[in-house]
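Single chain ahead, written as structure tokens, the form predicted alone.
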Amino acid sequence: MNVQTNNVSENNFEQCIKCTICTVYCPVVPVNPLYPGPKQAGPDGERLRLKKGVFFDEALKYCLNCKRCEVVCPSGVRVGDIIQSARLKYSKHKPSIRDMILASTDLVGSTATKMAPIVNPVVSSKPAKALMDGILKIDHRRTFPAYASETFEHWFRKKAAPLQSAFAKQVGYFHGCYVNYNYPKLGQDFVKIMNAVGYGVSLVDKEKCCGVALISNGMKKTAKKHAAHNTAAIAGLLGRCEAVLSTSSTCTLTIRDEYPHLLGTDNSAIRDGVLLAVKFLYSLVDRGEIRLVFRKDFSMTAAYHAPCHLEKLGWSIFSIGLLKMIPGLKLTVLDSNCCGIAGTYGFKKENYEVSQSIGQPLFEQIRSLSPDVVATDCETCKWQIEMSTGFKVMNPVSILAEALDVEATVEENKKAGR
């Protein structure tokens, strides 16, 4: 029998001290007995896989790649990256038609937005859901996000782009697939805020999907192409912008950390310049470089959910800090829990029950609080929470935009010479 042998690991499994804290904090282990847990699937399994590739266990597909194991690891082991790298390297499972459809966000999104008035009611209909369940194995209970009739990029070119050169200070914007195809308003809210505080906005040239769905569905070759293109495009933009910002926690994490760790793409020239918008804004306020003025009549109760990938970045404090600056907002920070969707993971029929079970503690806490809105920085968390609880979910950037007194903010910053 031919076996695959290796003697080099691209990850730091040697730092594992076998304390198993990663397994304790894994959201999958308590609800799916088929998953061996991050310690066994990650560092322990890597030791065996380096000897013989036949030791790879297809059960690694149950990993959410939520990174919670990496957040709690006392030794800084990239447990989630070890698991995802092993899946990309050793798995014999080829992406199915379903996997390719779910991962091809640009292709599907660009097509669907052109026919949104037809696509949205069809995809949400019971017959279509039954067909997708039976043929593609996309669970019929899953709700798909609606597609916009106009992409964010089209709106930006038509309405916003001509105005941006008037600003002396500039930032770039990596909007992501969700903003472009599903919810352009979030991108519009971002532009509104940045313009109000004196920053012009430029888009990443011919931006491609960050690649997170491609990675999780085993399409590494295409993901590497996206990573190379985005890295070069962002580098060009950073030459004339202070930073390239995103309103998606997952896009930000993927570009900063998964490009080098999982795809072998050198992003050292851009990594520190790619930031989540809330971090950039909070830093400007904290340094006294800008001032935000809020509407006196604004009133809202909100419950903030920190997405797993944002916890990995360590940046949820910036979203919470900005929201706490709004006088009319009563904020509750929810317990640290995974919502369970993990991008395309929760759409797959074989994962649906696990996905919902993982998110149950979060859903129950939201219902007990009954806020006006739930705030979160992740688009797929938004889909999961809205579908599972019925509560409206907003990105912190959109809440800031709604609460902001734009005219007063512009005047205040002009007066102070900011």
Second form
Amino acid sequence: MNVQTNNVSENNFEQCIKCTICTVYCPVVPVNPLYPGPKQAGPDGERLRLKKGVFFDEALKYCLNCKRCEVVCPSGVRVGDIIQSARLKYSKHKPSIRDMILASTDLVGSTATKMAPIVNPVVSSKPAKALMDGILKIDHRRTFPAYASETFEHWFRKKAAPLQSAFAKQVGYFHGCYVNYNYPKLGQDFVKIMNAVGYGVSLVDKEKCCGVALISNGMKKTAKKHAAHNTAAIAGLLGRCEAVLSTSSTCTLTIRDEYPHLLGTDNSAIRDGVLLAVKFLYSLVDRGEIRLVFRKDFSMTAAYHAPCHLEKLGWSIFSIGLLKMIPGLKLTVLDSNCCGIAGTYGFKKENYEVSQSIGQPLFEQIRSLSPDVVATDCETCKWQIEMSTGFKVMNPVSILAEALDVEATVEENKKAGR
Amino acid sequence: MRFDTVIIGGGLSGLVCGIKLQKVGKKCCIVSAGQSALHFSSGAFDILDRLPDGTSVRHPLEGMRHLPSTHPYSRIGQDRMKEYVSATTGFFADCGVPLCGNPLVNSYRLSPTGDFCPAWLSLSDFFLIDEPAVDPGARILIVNIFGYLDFNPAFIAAGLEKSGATCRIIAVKLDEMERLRSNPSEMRATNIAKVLDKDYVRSELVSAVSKELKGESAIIFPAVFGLESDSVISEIRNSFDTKVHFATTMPPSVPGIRTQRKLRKHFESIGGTYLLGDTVDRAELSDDNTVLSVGTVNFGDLKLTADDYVLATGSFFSKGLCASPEKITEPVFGLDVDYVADRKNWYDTDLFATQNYISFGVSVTDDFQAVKDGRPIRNLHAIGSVLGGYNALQEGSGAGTAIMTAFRVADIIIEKEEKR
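Can you return the structure of this protein in the form predicted together with its partner chain rather than the form predicted alone?
Then the entire complex follows, led off by the chain already shown.
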């Protein structure tokens, strides 16, 4: 038999039956006609690309990698993975200085936090925004997230680490760049909850950025280095912890699924041990292993937005479930829509309009509900929603921490011998 | 995670069953691996167009008397079928999905190729007629969107002209649509509908069509309106003094997707849990053939437990059934599957002949309890197209079976509770 070896794909495009359901749910297609759409860019194009790489279309860069196509595919085709792999494999586009700056969250973050009092006002000033727009093509209408003056790691080593060995049960924490450089408060909230329910927290040894921004900006080699380091470090931690948890849906998805699918990094030893904190906590409550006691005076209205990558993980039910346990919280679950930012995508000048049009239905629904806060598990969704609607956005973990009656929870879990 | 009922499969059958159970206070979870066949819906539901021998059926409840005893309708029984057939329109209306048609008599719908096909009930976007012909004096304007290829007005005109009607075809060019046209592979029903959901685009279309009208008695548009809400449908109807009809397009189906969304939204609004994009990949059974729990790809070690489980995973397309060269299997529970042993008899090389493989499905008892290794599983019922014993394509009975078996199994689960 004459087998065409070039027809064998690393991804499962052969499962595609051309039903077009993916294009129905792609958030880019309706707003950007330059994008060929997930079916064309994914399985259809893959068939041709396998014959010859010249069939690669640079317009694949318009894909947000939101993975909505994968969630709706009735045939289980990894449409988003096919598109992102093709970009990494065939794109001739070299990352610009702008792309490298946006992707190097570790380097930029560690420098910026040291000079936060200077960096924050400068970056948000009009002249700096104009410069960044003109030279770097980072859109001037975009609000940059503020940097913290002390990293989470620094705080943890000084304030929290010495107390953690007192707990019999242990979890690891993959804090991610956002918690470390921009918003250590979320990490502190996480430690507060875990300690209250009887778990000590350890950090991942010399944690590196999960690599999502490197992947989407075509910097595969650096991303692979990060993946190898994190995989080994997490494996070490899993030896003495029940799980390694994260408070970011995207970091979690990247480590669990993008490492093997896009970078070819074998993570089979750690994949099942890497979880979003809300899933771990929900499971503990569900199995009756912990109890959460909430403050009687807590009152809040919240609208919950499920980030695209959390929908792909299939775990928004845990964030929603935990939030619903808070008696003083009135929760509305927002319709399933992409906010449009997609990590570094929306920061790029050429994507700004598309990014904002994608998010429009979500923004309108938030405005019509006018909640006290919007709850979401993704840091870039937070930036996008705060910038575009003016509403305050909180991670469900922070809402839980704020609503938690820490003393009563500690007491309850000790009493029950939990 | 604990529920009263876990339903595997979130298409028409799974959703109808879930809604009926949730309505009486049963806590339901639907696990759906991707979107369902409603995305390709013609907009009409069939219940029984033809008998297995090819005789066409006018009165479905009469026709059912001639079906074999292993047919899902025969298992439900005449009395219950009568009750369910009469309850369908009201059930869907409660979910915000208005249907038209006489549930006791089959009518005819206009197909995308211009033929009149039998139909039982239809989404109210479309029209049903008693006889497969239109008024010979009718003058009809068929409107397409310029550049849209999944709707063929010439076929429709040819079909209507067979009954003596006069048709005129126009294609309207809209500025906003031209932007979409720069990407021809995405010039599809749903993307057009998203553009037409904007008020100013719709009014541009209405005024363009109004100018073209030359005393026609009816206008036919492709069904590319109202992805989010069917208020757009009535708005378009009210914009003309002439009668306005919509005709089915090639997939994806805008009315079908709207229906899926409405059913899911209704299910969630009455407290149901719908997990999209997750796959049940294992089940734990006790020695006495009772399902103890199921596990999913996304949930990992967190199991879903329930009193009852419903299998609504569909047929081959959605992997409810899997065919290999030697055998046909059911992947979640490894249930017994009824099929003919000799592979040569699975299919007919004449594509349009009756294809036997379509009537293969999981073995069930008369109460739709699924059977594994010859023994019924006490708390697992199967509904919809994962069932065998009927040929949805040949009989024209796909949606009907999905809805009727969903009603029946929901009732069985409710009755079980009452007995306890």
